[in-house]
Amino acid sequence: MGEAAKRKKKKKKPKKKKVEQGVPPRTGLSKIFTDGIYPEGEIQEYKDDNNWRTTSEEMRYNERMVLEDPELTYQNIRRAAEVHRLVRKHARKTIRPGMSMTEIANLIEDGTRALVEEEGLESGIGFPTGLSLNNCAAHYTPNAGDTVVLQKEDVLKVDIGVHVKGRILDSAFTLNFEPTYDTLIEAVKAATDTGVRESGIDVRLGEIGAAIQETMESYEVEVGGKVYPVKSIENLSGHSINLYQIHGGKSVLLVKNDDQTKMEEGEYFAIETFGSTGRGRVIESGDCSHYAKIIDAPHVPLRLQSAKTLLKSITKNFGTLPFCRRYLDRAGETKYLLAGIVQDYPPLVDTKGSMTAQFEHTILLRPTVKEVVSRGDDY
C-alpha cells in the first residue's frame, strides 16, 4: 500500500463508553436510555369477554396513536417505573434495624432525585416517601428533628412515589426483619395480586375489593401461641390516579361493597392493599407530615404576606402534588398551614398492638393488554 493510500486510511472513532448505572443508583435514566424508550413493565392480557383486545387490529392502531402523542405517550410512566424499581432494590438492600427514618427517607428520595433527574414540575418525587411502622398504615414520613430508628421487631411499609411530566408511579411494599409476620406480609402481597389479576376494562370496583378480601382473610398470624385473623383495612383503599392527582377519583376498596362504577380503557390505577392484626379500620392520629393542595379549592383570600409567599412556594415546587414538611423546610419554607387552600393528611393508624402491612402496584389499562408497570423481579 502506498504512502498517500495509507494516509487517506481514516482513524476509527473510539466506541462510546455505554454509561452503567453505579451503587448506589444516582446516574439520570436519560444518560442510560438515550433513545427515550424505557421497559415495559408486566403485560397481563385481559380475561373472559375483554380478550378480543389482545388481537384486536383496532386497538393496536389506537396503541400506536397513544405511543406517539407526547401527551398520552406510556414512556413517561416507564421512566417513573423504572427510577421506582432501582430505588427501591437498593432500599430493600440497604434499609436495616439501627437505621432513623431520616436516613431511610433521604436514601429513598435523593436517588428518586437523581435518577428522574429532578426538574421542577417536570419530573420529580411523585409524594413524600411514606415509612409507616407498626400499627401505622399510611401518610408517616419524618418531620425535621424526628428521632425515631427502625427496630428489628418492626414491619416498615415503604410507599414511593415517581412522576414524570405528571405520570405517577405509586408502588409500596412492607419489610420485616424477623419472622413473626412473615404470614401477614404475604397476605397482602397475595392481596394486592389478586387486585392486579382481577383488574380490567368494564370490571367493577366493587367486585375487585370482594376478591382483595377474600385472598386477605384466607390468612391467619400466630403471634405469642395467640392466632389473628388478617383483616382488609376497610377504610383504605386503592385509586384511579390522573395527570399531576394521585387520587384520581375512583376508589377500590379492600372489602366487599356495591361500587358499580368500571374501570375505563386508558386509565390508570395504583392496586394498593392493606392487612392488619387489629380491627382492620384506620383512624388519624399522631403529628400530621403528609399535605397537598386541595384540587378545584375556591379562591380564599389571604391577607398575610407570609401565606402568600408559601402558597407561591407551594405551588411552584408541588402545583397538586402531595408534599411533606421536610420538602418545605427544603425550599426554604417555615409554615405549613393554608387553611381552606392546603389539606393536611395525618397518619393513619389501627389499633395499638396491631401490626399492617401494605403492598402496591400501578397498572395501565391499555387498549389491548394490562401492563403492570411497577411490576419488577422483586415483587
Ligand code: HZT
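Numbering follows the first chain given and starts at 1. Basically, rigid core = biggest C-alpha set you can superpose within 1.5 Å across the two forms. Fair warning: this is a prediction, and the values are worked out from it, not measured in the lab. Compared with the form predicted together with the ligand:
- For residue 330, a C-alpha deviation below 2 angstroms is recorded between the two forms after rigid-core alignment.
- Once the rigid core is used as the reference frame, the Cα position of residue 62 differs between the two forms by 2 Å or more.
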The other form holds:
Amino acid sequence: MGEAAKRKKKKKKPKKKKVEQGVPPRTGLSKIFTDGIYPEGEIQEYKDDNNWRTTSEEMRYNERMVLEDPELTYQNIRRAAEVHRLVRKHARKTIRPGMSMTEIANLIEDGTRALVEEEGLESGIGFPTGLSLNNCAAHYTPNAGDTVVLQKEDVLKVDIGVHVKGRILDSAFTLNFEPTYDTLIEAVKAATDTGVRESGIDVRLGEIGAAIQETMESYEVEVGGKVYPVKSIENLSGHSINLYQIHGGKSVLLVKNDDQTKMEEGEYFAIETFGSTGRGRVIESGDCSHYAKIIDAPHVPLRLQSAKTLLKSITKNFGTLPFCRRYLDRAGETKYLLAGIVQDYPPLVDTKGSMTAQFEHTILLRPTVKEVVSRGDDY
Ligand code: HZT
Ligand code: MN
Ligand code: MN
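The structure above corresponds to the form predicted on its own; please provide the structure of the form predicted together with the ligand.
After this comes the whole thing, all chains and molecules, with the earlier chain placed first.
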C-alpha cells in the first residue's frame, strides 16, 4: 500500500454508537444532535426592493458575526421545528379512520414530549394539539370523555405546537382519506405558500391578505355535480409570535384589507391560511377545550380559594402558553372551573355541511433572508 492510501485508510477507533430515531419516535433530539446545531429551515431571499438585504456583503457579515454566539442563534426554534417534522411524519403514517380523537392527540403529544425532552417551562408542548374536523376550522382538541372517532369522509386539520425556551413553533396541515376534497387542500396549501412568499421585512399586512385571497379564490371544488368556490375565511388570521406568547400582537388576515402595519426584522410569524366551501366565516361553537392566561391582565382578586390555587397551578405548569383541559387533568387538577380566570378559545366553525382546510408555517424574518423554519418534505 502506498503512503497516500495508508493515510486515507481509517484507523479503527472505538466507535461511538450513532444514536438513531426509533418508531414511534421517542429519542430526545439532544441525543442525536449532540453538537446542539439543528437544521436550518427553507431559506427564501427577500424580494423586490428588499433584495439588497440578501445580496449585501455587509448584512451577511453582520449576521454571521451575530451567529457566532450560540445563544443568539436560531437553535431553539430549529430544534422545535425538527421535533415538529418528526412528530408529523409519524402522525401522517399512523392516523387512520377508526382512531378516536383522544388516541390521535396522545400519539402526537407523547411524541412531542419525548423528542423535545419536556422539562417544566424550558421545553414542551407549545399549545394544545388542534384536531379540528370538517366545518370546524380550528381550536378543537378532545376533552376527557370525548367519544369522537375519525371517519374516512373527514377532513382533519392537525395543528401541532412545540416550544424550546419559549420559542413556539406553530405549524399545521390537513389530512383526508378520500379524494373528494383534494382540490380544497391544494388551494389552501397554495394560499399558505403565497402568504409565506409575500411575507418580508417592511411588507404591509394588508397586502399579504390580498395575495392570499387571490390564490385561495382561484380554486373551486366539485362535489356530487355541484361546484363550490373556495373562500378564504375572512375572520381567521396568521399572527406574530413572541416568547411564550402565541399571539404576538400582529394579525395577518386572509383577505384584502387596509392594515398598513408592517412586518419587522427579527419577528417570528405563523403564516396560516384556511379555505372553506361554506360562507368563509367562522363562529364560536361547541365545548371549549383551549385556554390561556391573559398576558397583560390587571390583577383580578379571586374570591374563591379553589380559583386561586387553580390559577397558581396554571401559572406553574403553563405560564402564558395555551393549554387544554386534558393537560390540567394530567397535572392532577379535578373539578376545575375556568370561567373568569383565563381566556377561552372555543372551537371555530363555518356553516354546517361545509368543509375547511388549513396549512400553516412558522417563519423567521432574519436580517438577510427569510427562514421558513417549519418547512419539510411534506408541505
Ligand atoms: C390561540 C389559542 C391556542 C392563536 C391562532 C392559532 C392555532 O386564532 C391572532 C391571530 C393556540 C393558538 C392561538 F390554544 N390563534 N394558530 N394555531 N390557533 S388565534 C389568533 O387565536 S389570535 C390568530
Ligand atoms: Mn397553529
Ligand atoms: Mn397559528
